[in-house]
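Okay, so here's just one chain, in structure tokens, the form predicted alone.
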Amino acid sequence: MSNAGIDRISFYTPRYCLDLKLLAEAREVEWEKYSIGIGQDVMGLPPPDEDVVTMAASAAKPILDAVGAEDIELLLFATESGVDQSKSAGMFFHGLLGLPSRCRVVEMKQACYAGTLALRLAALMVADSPGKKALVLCSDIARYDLGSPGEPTQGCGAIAMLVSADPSILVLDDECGVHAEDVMDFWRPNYRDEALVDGKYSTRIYQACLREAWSQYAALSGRTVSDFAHFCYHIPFTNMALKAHDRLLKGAGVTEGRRELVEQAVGQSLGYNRLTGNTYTASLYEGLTCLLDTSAEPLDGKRLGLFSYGSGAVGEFFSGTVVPGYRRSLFGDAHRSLLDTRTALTVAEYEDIFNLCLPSDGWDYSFSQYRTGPFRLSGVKEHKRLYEVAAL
């Protein structure tokens, strides 16, 4: 795959939340079954004028803006959050954003795992042609029904990654492991618009497409787990990321300090998750984000393991040596503005919200403007949804 990896990364969420303290108190359970038991804080919410696209252009804008689309000659954009059922959400963003008519647009869709499979297939391609780029953008609104145990999970947001033969942040290794079988522990009908999920399954089958994953990654690298420098995971809830490291510590024979190896190993990824809630194909790289904005000590030349899982399901581990001067090209800056500044909702108004759903019945309809990033939802016409730059 010769250098090919990340160039520039950035993350986006909507500009509202909700504070999971009030929403344990209109559910009457203990605030510990959320902030302890998951590991979540806050739940990031969409208001009803902005969708994956509005969050992908918004999370792609600093890139384009700093290195420029003309290069760009591969667009993959993963959700399972999508918006047509023929064309792809990549075409909306690309006219939103105005990409060369010489690239290739493509959606991809296997759960929270399709990000992945588009940074490596993104990889290849620049490898290939190092004069070229691919961008890749991750997604997704998580949600559950009110009440439900998944509620307190849901969350919304997206990354896009700049991928090059010559990446400033992040060196993809060639080795990979990789396991797929075909379960229901997590599923969305067309006919629903939130998702069904048996949890306890969906957590067995997560550690064992790790297990697996690892096993095979391992063998083909010859590594262990002493020689990453920090791991990533896939990110429902914080708690699941911690668990699943532990369980690769045990399965690789370590007994001695686990809790401290682990918060070591991954807490630094998780502070961005706890305030936006599950990004599905997003909170891998959420995490990745988070770790190399905040991480305490530089991770110039250090290596990082990587799990991405998808339910139903796929799991691949992979990895990546970070860049020297790689703190040159985040926007950490302004992914922590984003976070600070949103407005907070009450547990009425975010049940209006959710209640909100799009129009289904091929009418025409104009969107009010609520606080979006720089791009929005502006309504629905002759059945083609119509986007444009938000009034800021």
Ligand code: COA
Contents of the next structure:
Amino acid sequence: MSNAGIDRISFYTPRYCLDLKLLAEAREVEWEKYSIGIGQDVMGLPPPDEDVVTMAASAAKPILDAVGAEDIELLLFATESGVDQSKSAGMFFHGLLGLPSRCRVVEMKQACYAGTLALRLAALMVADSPGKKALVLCSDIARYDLGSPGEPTQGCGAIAMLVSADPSILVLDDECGVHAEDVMDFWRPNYRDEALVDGKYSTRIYQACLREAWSQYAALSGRTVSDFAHFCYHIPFTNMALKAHDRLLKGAGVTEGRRELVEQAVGQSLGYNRLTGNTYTASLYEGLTCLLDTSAEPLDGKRLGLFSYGSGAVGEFFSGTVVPGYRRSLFGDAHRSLLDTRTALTVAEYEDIFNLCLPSDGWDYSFSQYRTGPFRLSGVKEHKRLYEVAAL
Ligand code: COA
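The form predicted in complex with the named molecule is what I want next, because the block you gave corresponds to the form predicted alone; please supply it.
Then the entire complex follows, led off by the chain already shown.
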């Protein structure tokens, strides 16, 4: 049995956003559909000089500044918004952050699920190599067609997790429940920038995967819903997480007071996602970060249940115990400040940025400097992406 898990966790979201009240007005939809029906308030937006590499680098920088990069021997970059068909987004990251040359790097993809496999593989590696560390990056930009049902759930952000054999934040339990099934609920063909989705079907598959993964996990671990202080879910939109937990409780035979129980178990993890929108691979871990950062109740020694879902589809239920003293290792103030200091755009500005796609004609381009984090994509030259430290 290993003690491996999350030693540090840091979140980044770009510096622009759109208040969904404005989007509701523009699309002639009642604002309550977004805020109550879907459970989203604001959508995070990346400027043209930000992508999954710069977001991941900005998420990871505070961790590397705090603990250094010397012992990192594995870098797993989970994304479904990759920037190259061959070179891993992780190699661009490796160069930007100056990681050691003795560090394996690979990009992983299975819709929003890949970060969870990355975390488990990283935990296995560090448990086997005491003193060595792994960096797991989850970074994504959620894009749907303008005016489509998915539009108000768009978002962007990245999570960086340092994984060690003796972690400061969350020790992962060995047991997990997994359910995989080949379905077409959400996908993005190589020729499209926007995802295609059978939205209602995807919510049903999410629930089916949760049911199967949970029952497997419960049988393996002998735990019941009352063994967990909180639950964190993959959050395509926050009401999905609430509905999923309601179904879990119903399946476990809870008949009364479910609304309050759901709010108590899941509510505290949703605040950041309401303000960023869907961050795909990062969304489960954004929820975990929000819970750890904002819970007034100390979570030391408490067990958390986590459900990861990636369309297509794979679901995994797993768990972990919060390490006593975890608060000393969080970056909560920085996260709050990021969310509080974004530039709010109009719908016209949002649509302009949305339509500004990276050129694919092979010509050389350089981008104007927008508000970014510490790193930016400065342009493209001879088909090569050029990254740089931003002049902040
Ligand atoms: N006030 C309050 N609630 C309202 C409302 C209003 N004025 N108008 C609508 N609603 C509610 C609906 O009743 C519905 O609630 P319910 O799900 O509890 O029934 C909810 O808002 C959504 O509205 P609905 O019309 O059913 O959905 P939609 O066609 O706009 O699409 C999704 C919703 C989730 C399918 C769509 O956002 C989507 O495709 N998202 C991308 C895929 C995704 O996130 N999948 C999840 C699994 S990964």
